[in-house]
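One chain comes next, on its own, written out as structure tokens in the form predicted on its own.
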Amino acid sequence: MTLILSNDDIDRLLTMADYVDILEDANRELIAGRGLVRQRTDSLAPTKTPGAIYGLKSADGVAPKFGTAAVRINSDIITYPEVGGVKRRVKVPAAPNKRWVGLVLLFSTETGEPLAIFPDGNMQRMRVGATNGLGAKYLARQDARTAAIIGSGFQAGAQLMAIAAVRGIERVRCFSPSRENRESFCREWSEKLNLDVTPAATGEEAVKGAEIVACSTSSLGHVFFERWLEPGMLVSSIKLAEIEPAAVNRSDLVFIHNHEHKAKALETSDLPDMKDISGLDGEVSKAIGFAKLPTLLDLISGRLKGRTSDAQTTCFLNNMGTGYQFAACGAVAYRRAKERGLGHELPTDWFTEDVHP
């Protein structure tokens, strides 16, 4: 039987601490050369929605240690509104009942059969958070007690969970351009994590005196700047453009997630001009010498050391996620779901065939 899981099921099955442990273990398989990652592909085309484009995104990976392979697929209506003078990338919930479309297909590497199908949403944000959590595990001060979050959206909560999972933080300050959003975020996460989470009126106010700063926005421009950098601080991001290159270059230690600079993009000939909405990732990549930067695998393997002094400024750039992460995390979620009787079973014959493909 093939298991159908919901986002709520996924959240019941895996905690942030689980994701951190699973991804650290999975990365060791990549270090040994046994896991496979395929570069993400974005196929972009016009859509009838005004001011938007259509995107079909896919990424996959094979995790033999976990006995699984996964394909992540997103079918998106993408807009680029301007908020506070900065372009942002925003997916519109255009599917029926105002919903988004993202699926993970989990396969067995022993039989080839589809083991599970589930939405990508909650696992997607948790594996992003856990990846930055691993960065913090190796690059943040051991005695870090104050964190700052720039952003108050879906991804920001996962960043805060990840920081709390690897360090004993006690205080958090949050800034986002919307006062209502940042205040709501602080109320929610103060209660969820039993932490002192307070709003800040500016980004500079939020990061002042923080040992860990997590940028977690939809901005296509910079949200953290060199003048804010302080000794002992770890600054992390979920996309290259969030941190000003001068801040990256001034840091004592800089690591990236991997060397996938950007997704492979396929575009129709009549796609609207993308130049003004492409963001600053390309410029940032050149400015920081992206191709020569060490990766998270260098940290986990011990090939390179992480923080060795409380005074060091460190930087972790989570530039690109992988389908491989869904194969590893999906495997653990699937096995726990079977043990606990979660999800809905459908006949596997519905997803297989008796005709040679």
Second form
There are 2 protein chains.
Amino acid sequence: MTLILSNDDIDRLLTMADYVDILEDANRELIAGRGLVRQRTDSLAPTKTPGAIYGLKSADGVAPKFGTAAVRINSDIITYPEVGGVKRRVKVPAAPNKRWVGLVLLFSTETGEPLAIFPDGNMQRMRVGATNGLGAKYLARQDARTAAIIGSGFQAGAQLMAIAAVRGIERVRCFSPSRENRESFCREWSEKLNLDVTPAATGEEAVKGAEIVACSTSSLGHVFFERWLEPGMLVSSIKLAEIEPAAVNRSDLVFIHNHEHKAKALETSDLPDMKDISGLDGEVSKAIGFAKLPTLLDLISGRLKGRTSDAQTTCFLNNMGTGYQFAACGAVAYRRAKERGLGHELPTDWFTEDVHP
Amino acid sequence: MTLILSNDDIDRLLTMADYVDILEDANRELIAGRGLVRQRTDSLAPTKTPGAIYGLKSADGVAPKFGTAAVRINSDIITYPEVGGVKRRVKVPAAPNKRWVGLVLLFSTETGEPLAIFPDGNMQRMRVGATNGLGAKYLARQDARTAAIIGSGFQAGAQLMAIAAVRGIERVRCFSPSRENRESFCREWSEKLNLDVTPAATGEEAVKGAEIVACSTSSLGHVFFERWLEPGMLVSSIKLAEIEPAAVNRSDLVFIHNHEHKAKALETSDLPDMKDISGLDGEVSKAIGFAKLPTLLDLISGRLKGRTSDAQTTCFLNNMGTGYQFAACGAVAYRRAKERGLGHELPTDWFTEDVHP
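Please give the other form, namely the form predicted in complex with a further copy of the same chain, since only the form predicted on its own has been shown so far.
The complete assembly is shown below, putting the previous chain first.
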């Protein structure tokens, strides 16, 4: 039987601590040459919604130690509205019942069979968080007690969980442009993590005195600036342009997630406002010498040292995820779902065939 | 609702003539810059079956005119046995109930939603056939009456259907190394196409006097040789190495399907016999100057002329398919399946989500 799991199932099956452990293990496999990453590709095309474009995104990975391969697919209607003077990338929930479309297909490397199909959202969020959690494990002060979160959306909570999973955080300040959003974020996460999470009226107020700053926005522009950088701080991002390049360049240590993707080769035709789509990524990339920056793999392998003194300022740029992460995390989620009887079972025959393709 | 279609459904929905028409139309869209091809990638990794490797293959495409995008995925346990002194690539049906794993996911470019999921096998076979059918449309003699098929497997029948769809073929000769297989092929297709299909004891006997020769084997070596080439002949292949390079080089006109794929960048680790896997492809590629050969798009666009005299010898090398072909053909199959009520309906909510991924 092939399991159809929901986002809720996925959240029931894996904790943030699980994701951090699985991804560290999976990264060690990659370092040893025992895992495969097929870089993400984006294919953008016209769609009928005014001002929007259609995007098909896919990424593959094979994780032999976990016995799995995964393909992650996103099929998006994308818009680029301006919020507070800054362009954002916003996906429109245009599928029936106003829903978004992101799927993970998990296969067995032993039989080839499709083990499970599940939406990508919750795992996506947790693996982005856990990746930055691994960054924090190697780059944040051991005694970090105060964290700042810039952003209050879907990704922000996972950043907070990840920081709390790797450091003994006691207080958190959150800034996001909408007062309502940041206050609701603080109420939610104070309770969920039993932490002192308080709203800040500005980004500067949020980050002042924090040992860990996590940018987790959908902004295509900067949300953390050089003048905010303090000794001992770790500043992390989930989008390249979030941190002002001067702040990256003034940091003592800078690591990115991976170099697996080449410059996004968007294939386009007759699309609106293409120049806006990549935001500042190209500029920022050049300004910080992205192509030569070391990666999380260098930290995990020990090829390069992480933080060696409390005074260092450090940066972790989570530039892009991989299908490989879904293969590893999906394997553990699948095994637990089978044990616990979670998900819909469908005949595997529906997703296999009796002809040699 | 999201439709789950079977291979049988797919065959009920589209005829070979449909495929030829759809793919010609889809290619015109590509020529006009209105279609997107994300080249196929192969990720190979170890698996437990002795002498086998695991392969995850994926390819994407977006066909705005058809309102669809597609991802084709193969999850294979692959072996490389030697049959009659020639290495073949053979996929083992290792999924439950001894089945293979190949899937197409079809999405709407208007809503992003997953419209349909279906096995890739029958559509794969038909689109390979139809692609060579388009090659024959531009490169075979108008008065061709005799065809030769080398191979008697899953792909061979589609080659025959395609030739019959574009030319007034009256007789066909089939060679494949196993007498039983070629005889059974001839019985089956004589009846299906109401044609005179007869077995030949050798490849040479099969091709002698044929105006169209279709190589359609799983061989990784040559199955058509220069000494067999006759004036007026079109020789086509579905694998690069099937036609001896000297035959390609002596032909007056040579076209390939596409240049969309770079050299197969196999990412491998600890795999058996990797040097055998690509067979003669590299050698052949060099010998025929593959990188500079014109494509089917050049024929369809009229940038280059196809056959201009009955005496010309021509070659069509169907080197690789695209996910784009599945987007276009899948769109038509999906529309007809909805009209005719074919397939299992599953809640689209199972394949979409209420979180912004």
